[in-house]
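Next up is one chain by itself, shown in structure tokens, the form predicted alone.
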Amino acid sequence: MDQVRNPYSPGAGARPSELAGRSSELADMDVALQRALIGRSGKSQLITGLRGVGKTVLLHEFGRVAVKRGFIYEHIEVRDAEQLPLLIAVAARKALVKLGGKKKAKGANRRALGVLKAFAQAHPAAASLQNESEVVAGVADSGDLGSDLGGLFEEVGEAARSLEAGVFLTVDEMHHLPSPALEALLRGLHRTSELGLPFVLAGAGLPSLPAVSEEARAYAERMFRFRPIGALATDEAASAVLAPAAGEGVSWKGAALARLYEVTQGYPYFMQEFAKQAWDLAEEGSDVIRPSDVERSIPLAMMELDQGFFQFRAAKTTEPERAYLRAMAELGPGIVRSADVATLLRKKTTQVAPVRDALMKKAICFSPRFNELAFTFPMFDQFMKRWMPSLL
């Protein structure tokens, strides 16, 4: 088939032609945004899930909804917790500059820029932020991150409210935030929630989002809905595949669609990759994708996933870490016991604990419960067996 017209879009954060299975999250986010604009509390969302389920796509879709409702939208991605003050400061500056472009922009916006400058000076990680405004001291410059974020968010929210607008911030890869940083962020947000300001944050991360203190958890539960997302159900998956093809005048044989779901297990990223390959391999001039097209797509799609999705992370591991991952894979998909992994490696649990911790810090694994471990990638066990056929 015509590769130029291929409607499938595999890629990290790439929006599929048909965003299936996420209508509930979008509807709830829309309600929360509308309530924020009229000064009423509403729960935002913290999205969690494995890699490849569409968390980043969903955050950006939240942003589209927010812009339609009159919000200024900014997005940040956490890679290094030390950079959180700078990431927040840059996003706040961009939002304030956009607000400043509105015809009714007045003193509240200038004051917020001054508070932002004081915040940047008080937090070394944000000191490089360029801001020509005069410093407004005493609001967000104490040096305590939670308190200062509260002051900064309040000023940004007040500036937005004075212009009958809102500010919406999405934070991706939140699992990289250690508990103190996450707690500081939650404390800061709680201030805007108390005041009914149109400053809204939504976040996403792996299931390994760290535990927080009871006080911070109480904040989070008041401000957020915790929304785990995963593989698509069969009807959702069918919509994600069939609707884009129908837009190009192409249909799928029922058996082809069933086979696609079987090999991808309904994970959105994988479905896009396999569907793309099946489309490209289908006979030129055909308007139907058949089971044989899906079968021929499997080795090509697997190669793309191995090289572009799995191996990118796995290649950054050490030899002991790779051995640990391979032992996990030997135990099968899903949750495994740390003790069982150690047994396969012929070592004591304490001997391999540092390796386990290193893999968790690299966000390749997470611990759903004490002494348990799981991959952060779906179907990673299959990849490890292809990559390292032998256990030892």
Ligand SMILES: Nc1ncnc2c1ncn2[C@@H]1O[C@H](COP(=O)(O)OP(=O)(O)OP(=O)(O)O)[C@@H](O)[C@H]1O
Second form
Amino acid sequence: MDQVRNPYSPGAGARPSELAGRSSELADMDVALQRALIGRSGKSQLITGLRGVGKTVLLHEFGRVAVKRGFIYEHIEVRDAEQLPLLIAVAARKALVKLGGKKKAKGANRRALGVLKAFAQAHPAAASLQNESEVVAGVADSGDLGSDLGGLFEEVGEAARSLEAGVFLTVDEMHHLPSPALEALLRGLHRTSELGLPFVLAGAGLPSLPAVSEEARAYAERMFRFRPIGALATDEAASAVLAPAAGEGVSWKGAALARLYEVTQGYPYFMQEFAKQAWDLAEEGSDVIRPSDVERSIPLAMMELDQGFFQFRAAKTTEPERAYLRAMAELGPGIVRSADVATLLRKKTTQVAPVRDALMKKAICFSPRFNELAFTFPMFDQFMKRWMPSLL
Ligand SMILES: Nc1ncnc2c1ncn2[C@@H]1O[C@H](COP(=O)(O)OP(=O)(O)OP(=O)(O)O)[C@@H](O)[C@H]1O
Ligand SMILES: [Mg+2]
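Can you swap the form predicted alone for the form predicted in complex with the named molecule?
Complete assembly follows, chain above in first position.
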């Protein structure tokens, strides 16, 4: 079929033509955003889920809802704690500049830019921020990240409120933040939520979000709903596949759709990839995708996923790490016990602990419970078996 008109979009953060199965998250976010605009408290969301389930596209969709409601929207993706002050400072600056452009910048906006300048000077990681404003000292420049973020968010929220707007910030890949940085962020946010300011943050990350102190956890529970997302149910998966095709006048045979669901288990990234390949392989000029198209697309889609989605990260592992992953795969698709992996490798648990820790740091695995381990990618066990047919 016409590749140019192919409506499927496999790719990290690639907006699907049909965002299926996330209507309750979107509706709740819309309510929280509207409440923030009128100074009422509401719960934002922290989205967790395995790789490729659609966390990033959901954050961007939240952003679209926010813009419709009159918010300025900024998105950041964290890699480590060191960068956090700079990323936030850059996002705050962009938001303030956009707010300033909305109407003639008023006092609150100028003041917030001055507070931001002092914040950037107090946090060396953010020192490179360009800002021509005059420093406003004493609000966000103590050097303590949590309290300074509180001061900065308050100024940004005040500036937004004075212009009858709001600021919405999404933070992606939050699992990269170590506990102190996450705690600082939560402490900072708590301030704006207490004051009922229209500054809202939503986040996303792997299920391995770090543990935080009791106090920070209490803040988090007051400010956020924790939303795990995963594979799509059959009806949601059907709309993810059928709606984009229908837009191009194309339908799917029931058995073709059923086979697609079977091989992808409803995981969004996989569905986009397999549907894209099936479309490209279907006969030119046809307006229906048949089971044979899906069947022929399987090896191609699998190859694309292996090279793009799985190997992209797995390639950065060492040989002992790959042996560890392969042993995990042998033990099954779900949660495995660290002790069983060690036994399979004929090693003591303590001997392989550094390897396991390195894999968690690389975010290929996470520990859902003490002494247990799982892959952060759906169907990673099958990939490992394709990549390394036998145990080392
Ligand atoms: N609800 C959905 N309906 C249909 N397709 C979706 C949906 N959510 C995500 N997708 C598709 O799945 C793919 C992965 O989405 P996204 O990059 O947002 O996942 P992610 O959870 O952020 O992954 P990672 O953890 O690797 O960052 C994209 O190709 C996107 O188009
Ligand atoms: Mg993502």
